[in-house]
Structure formats: C-alpha cells, structure tokens
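First comes one chain, alone, set out as structure tokens in the form predicted alone.
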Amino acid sequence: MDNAETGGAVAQMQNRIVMLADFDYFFAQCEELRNPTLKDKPVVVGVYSGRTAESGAVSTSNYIARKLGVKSGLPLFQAKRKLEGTDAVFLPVDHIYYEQISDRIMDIFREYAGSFEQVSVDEAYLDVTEQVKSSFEKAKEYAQKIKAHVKAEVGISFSIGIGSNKLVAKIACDSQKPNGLTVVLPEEAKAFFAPLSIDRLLGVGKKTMAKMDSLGIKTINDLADFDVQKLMEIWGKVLGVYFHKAANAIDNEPVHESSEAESIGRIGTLKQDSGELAFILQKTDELTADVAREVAEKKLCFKQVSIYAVLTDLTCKSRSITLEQPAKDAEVIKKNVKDLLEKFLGESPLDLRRVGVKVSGFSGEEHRQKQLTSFFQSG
C-alpha cells in the first residue's frame, strides 16, 4: 500500500465517528445494581463445574476483587484462596438477568446511533457521525450524554472509545477504565497506537505475537513501519494487508446491526409513569408502526409478539404470545401488544417507565436467503 492510498484512507475516515462502549465488570456490576450491599465487597461471579462446590472458573469480578488478584478465567478455587480473610461475595452467572439488563441498554444505544451493532452482551458500536455533524467535540459531549442517560435509567456505568472508525473506538475504549471517556482524533490515531504492545490488535494472539516479535516487531509502531509485501509473504495477502492497515489505525469496516438478529424491537420512554392503558398504547402504537415497517422491508413473517417494560422501580418484566400462523401486518402487532398489555397491567401494581415491542419467531424469503448465505460462509 503506497502513501497516496494510506493516505486517502485516513481522509475518508475523518468523516466517521464511531464509539465503542463497553460495560464494565458487567456481570459484577449487574449483581451489585440488583444487591446495592455488595458494592463495598469483593464480588466474584462464576461458571460452577458442579463437581465440587469450588470447582469452575471466574467469569467476571468487580474493581475491588481485581486489585486483590482475583481476574477473569482463575480457577475458583484460586480466587477464593486470593479472597481469603475478606468479606468477597461468590455467586453464579446469571445470564437472563443480565441479558435483560444489556437489552435495556441496547435499545437505549439505538436510540442515540445512526448505526448499531451489538457485538456481545456487554459491548457496541455506534455510528453517530450525522448526530454529531462529524465533530469530535460534540461526540465526546454526546458520549457524557449517553453515560448519564444509561446511568440514571439501567444505574449501569460503562467505558467508551471514540475514534474515526472501530477499531480506533476499541483500542481507545480498552485504556481508559472503568467510567472512561477516551477520544483519539484521526491524526492522532497512529501516534496513539504507535506504543501499545500488537497483541492490542484483534487478530494477534499468542503464536502470531510470537512470529512477531522473532521479526523484530513488538509495537505497533515497529509493525506499521514493517514491509507490507513481506507481511504477506508470511501471513497472506489478507492478513498481511489487515496487520499492515490496522497498524495504521485504518479500518473501514462500517458499524451495522448483525444480519443474524432473531428479533425486531423498539423500546421508548413513556412522557410520564402511568399505568393507564390507553395512554401506554399511544406510545406502543408509535413503536410497532416502525417494527412493523422493518418488517415490512426485510420481507418477513413473525410468529411471536412480545411487550417488554421497565416499572418504576426500574425492574424489566416481558410478556409474549406465540400466533398459530405467521403474520406480517401492523394491526396483529397492535392487537396482540395490547392484549399483552392489558393483562400486564392487571397484574402490576407498579406503573410502567418504558415498553417496548418486539417481534421475533421469523420466517420469509430474505431470512431463508440469509441463513442460506451464514451456512455457507461458516463452512
């Protein structure tokens, strides 16, 4: 890759802003939200074997059981030897509870991206270059936005990276934590990267940083100065010339919602608590007509219609009806989100935050095509 070609790379990104966020000690964090007493205490969650009462593997530990040793993959009966004389706190991984939690989150993030894309249970991209009309000022200010918006509804807290493209985002998100807030401009991007060791790089794992660094590459610095050509020589043209962009801090991957999603959803604030039905269906009424419309353009058929809502002590309950055929139409969503609604609210004796709309249980010709298309490219 010549000058000109880096070159008009790096311009095309200066018009991207993209963030990462990435929840921090998520599991953890979630077990300290629904239990405030065990923010003071070393908590560990766990992947239990079942063999014994101590065999399995740390999944994930708060800030207070890290500086104690305790981290991510120690054996639990380690991590409970570390923890010894405290008064830390085991429990096991809870995944339901925290994907309800992250789903919260989510359907917050979407609201605020031009583009999403969910990469795990604790981490997304969004795209908000229109948002910010491509200024990193106003990102940065738009990311304090976004913290405090997840903050006081989800009482979750999270990192973010913000850069001209994912990568970037993700390296800048991975230096500053917990709560961080980090911005790299895009002519900053490359001096930024330059002393980070390259297994900061994705891609690099143990037996490629040690092809590396008997090359003479330990930084990223070294691996952005190495010869392209010969980067593919070893590794290929296609992970030779990813090594040599990424090092670069180019990338060019855009932020997009996985083509793999199982369900269409959209989640709103409603402009005051209530536990009035009709009331609550205005606002339903406005979230199935954009479901319904992405439905529509995706060419689908659902099976199952499912209300979601966050009460006001900002527990998430979720209700769903299975339908005996698929349907594609706007009026099935509303009856059936009302229907679900209406003996929701008979039942609680809060009133409702926000509600949600979902659809899921798909069928049609564009998802067969993109199932079609996933088996073939996982072969």
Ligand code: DGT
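Numbering follows the first chain given and starts at 1. Since this is a predicted model, take the numbers as computed values, not measurements. In this text, the rigid core denotes the largest set of C-alpha atoms whose superposition between the two forms falls within 1.5 Å. Compared with the form predicted together with 2'-deoxyguanosine-5'-triphosphate (DGT):
Positional change of residue 344 between the two forms reaches 2 Å or more at the C-alpha, relative to the superposed core. With a cut-off of 2 Å and the rigid core superposed, residue 35 has a Cα displacement that falls short of the cut-off between the two forms. Remark: with the core as the superposition reference, the CA shift of residue 199 between the two forms stays below 2 Å.
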Second form
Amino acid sequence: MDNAETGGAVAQMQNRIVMLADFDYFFAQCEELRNPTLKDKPVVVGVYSGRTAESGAVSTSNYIARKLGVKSGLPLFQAKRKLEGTDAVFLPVDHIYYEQISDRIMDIFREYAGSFEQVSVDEAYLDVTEQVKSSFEKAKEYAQKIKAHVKAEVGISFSIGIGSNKLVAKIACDSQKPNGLTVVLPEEAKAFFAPLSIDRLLGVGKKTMAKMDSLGIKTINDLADFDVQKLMEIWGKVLGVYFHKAANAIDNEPVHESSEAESIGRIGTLKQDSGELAFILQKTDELTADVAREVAEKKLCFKQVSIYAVLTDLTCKSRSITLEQPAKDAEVIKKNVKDLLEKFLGESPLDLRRVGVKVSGFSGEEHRQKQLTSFFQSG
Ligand code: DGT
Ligand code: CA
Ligand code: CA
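Show the same protein again, this time as the form predicted together with 2'-deoxyguanosine-5'-triphosphate (DGT) rather than the form predicted alone.
Below: every chain and molecule of the assembly, starting with the one above.
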C-alpha cells in the first residue's frame, strides 16, 4: 500500500458525517398528531400505576406543560396540582401507537442513510458521509430535506445534531430542542464540549459524577485535561480510556444497524368494534401472517407471544405467554393468540376496537452473531 492510499483511508475515517435525530416531546407530539385540538393545551402523557386514579408518573409532556414545570418523571398528582386551573389534558401511554409512528419515520430515515442505527423508539443515527460527499454544508441541507419529508409524510418534528462521530452528533442534538438543527464541525467539537457538565457523556451517572467531582473534574474540559493514566488507575483501562477520548470528542464507533427489534408486532383496526372471538381472529390471522413473515426474513426464533387490545374506551390492554420452547412458525403464534384472546374476551367487559399481535424474546443464528459482536465491541 503506498502513502497516498494510506492517507486516503485515514482521511476517510476522519471525514465521517453522522447525524443523530431525536423526535421532539415524542409521546406527547404523537398525541397532538392524532388530536390536533391538543396543540394549544398542556399535554401530559402518564404511566398510570393503577392503584388509584392519581398514582403514577409523567412519561413526557409537551412544551406548554414543561413551561409550567411538568416534566418526565414527575408524580402525576404533582403534575395535576401544577396544572390546576388550566385546560391541561392527561393521557395514558399508548406504546403501540408511538411505535407505529416511529417505524414509519425510521423507514424514511433508512432511505437517506448510508448506514443506519436505531437507538430507541425516538432516536436514530444516520451515517450520511457518502450521501453528502463529506461536506457539512451539504449535510445541513440534507438534514432540512429529511425534516421536511418526515413532516409532510408523517407530521412529526424532530431535532438533528450533525458531527464527525456519534458522540458529537448526540451532544449537538441535545443542545437545541425542539425542532433543532445543530452542526458541530470537527474543529469546533472540543470547544463545544469544553464547558458542558460531565454527565452529558454516556456512562457518567450519579456515582461517577460524584467521584469525578472529588477529583476536581466538573466540566468536560476538566476531564479532557485530566491525566489519562490516573483515569485508568481509578476506572480501569477500558473506561479510563473511554472517558479520556469522549472528553476530547473522539469516538470511532461505527453507525450500524444494531441487533434491532426486540419485538416484532402488528396492530390493526377491526372493521367494527367487537367482542366476538371468530371475528377478531380473522384480523389477528392477517396480522400474524405479517409478523411470521418478518420473523422468517430475519431468521429469528421467539419465546413470547403477546396480544394487544385497544378497547372501546381507548384503554390499551396486553396479555403475554412464554413458550416452553423457542418457536418460529405462524401456527404457533396463531394458536397462542387464540388462547390469549379467548381468555381475555372472557374477562373484558368492553368490546375491542383495535387488536395487535407481537412476538419477542428472540434467539436465532443472526441474533446470536449480533449479540457476540456487540459484546466484543463494548468490551
Ligand atoms: P425531547 O426529546 O426533550 O423533546 O422530549 P422527549 O419526550 O422526546 O424526551 P426523550 O427523548 O428523553 O424521551 C423519549 C420518550 O421516552 C418520551 O416521549 C417519553 C419517554 N420517557 C422519557 N423520560 C421518561 C421518564 O422519566 N419516564 C417515563 N415513563 N418515560 C419517559
Ligand atoms: Ca425526544
Ligand atoms: Ca430521546
């Protein structure tokens, strides 16, 4: 290999362009999407623990509610108190609906990305190096195009951070929400990180933060300047080196389609509300066929089968069963869905409006391979 070639390979590694997209106030935005009259009201999506009508915590809230002090994690009774006298709307989480919207957006992202990695229901990395020919200027326009596409097709807004690696993209994205678009050029990254608190780095939790604080490390700049040998003595080689590199905005982790779905599911609306097993099974059989097809494509085996039911009062219920042996066939899904549904219908006083089928607890050749790879990468 001659010098020019080696130089080229290094340059290519250095000129990566990575985006992190994070959907704005996601669960609450989904609720606004299905009911636009919510948009000018405080909206709180809560996880109701079910013991009393008031017990539970805020999952997320829209920005109107946030301005009034209602944020993720706040107990619901406190949220109610803070929003007393307003026309606030409280809603229960509807994960299936949010996942459906998320899936549609992720599919659009895939069209734009060279490599793609979904991190959670509302976050994904896109490596767009080739698509924008290593130009940050083009990357910014490209991001605007993706935002406009998703807004027009799905109706959801999100924030994007752009940087030369995943870490910079993530920190850039967090710096400006909602509907943000933040570009941090490679030569700006260290200065951009410098004043931030160390807990902005992945892996710095409360305990690590307290320890670093006792060493006089408060900002990312303090950490970047701290002797890497000492970091390694305290946290071990892997973590010590990671902290040092992260503080210096260095991150070589590739964007890769991760072991992806932890579950595969489909949901559909019944032609009419119903509590009748045979009628509902027509729908679940259709959904099962789709689920089984995806399971086969991905060469997976599953150990859990679940049903979802959205009732006429719009509450959402689910039931699951764990199989004795991992399975991969549609017939296994069908049989268990039928058993679960039969039992559920016997207990439910209300008819069903929508119904869903899901499998999870995956194993299988590809799944095992991916787990091994990610184990060695993280070690
Ligand atoms: P953002 O990104 O600041 O505009 O707002 P979100 O709501 O999208 O927040 P994010 O990205 O941290 O979380 C994505 C979703 O995860 C959010 O819509 C609801 C859920 N979530 C976040 N924090 C909590 C929490 O503390 N408890 C529960 N139950 N769910 C949470
Ligand atoms: Ca978000
Ligand atoms: Ca997020």
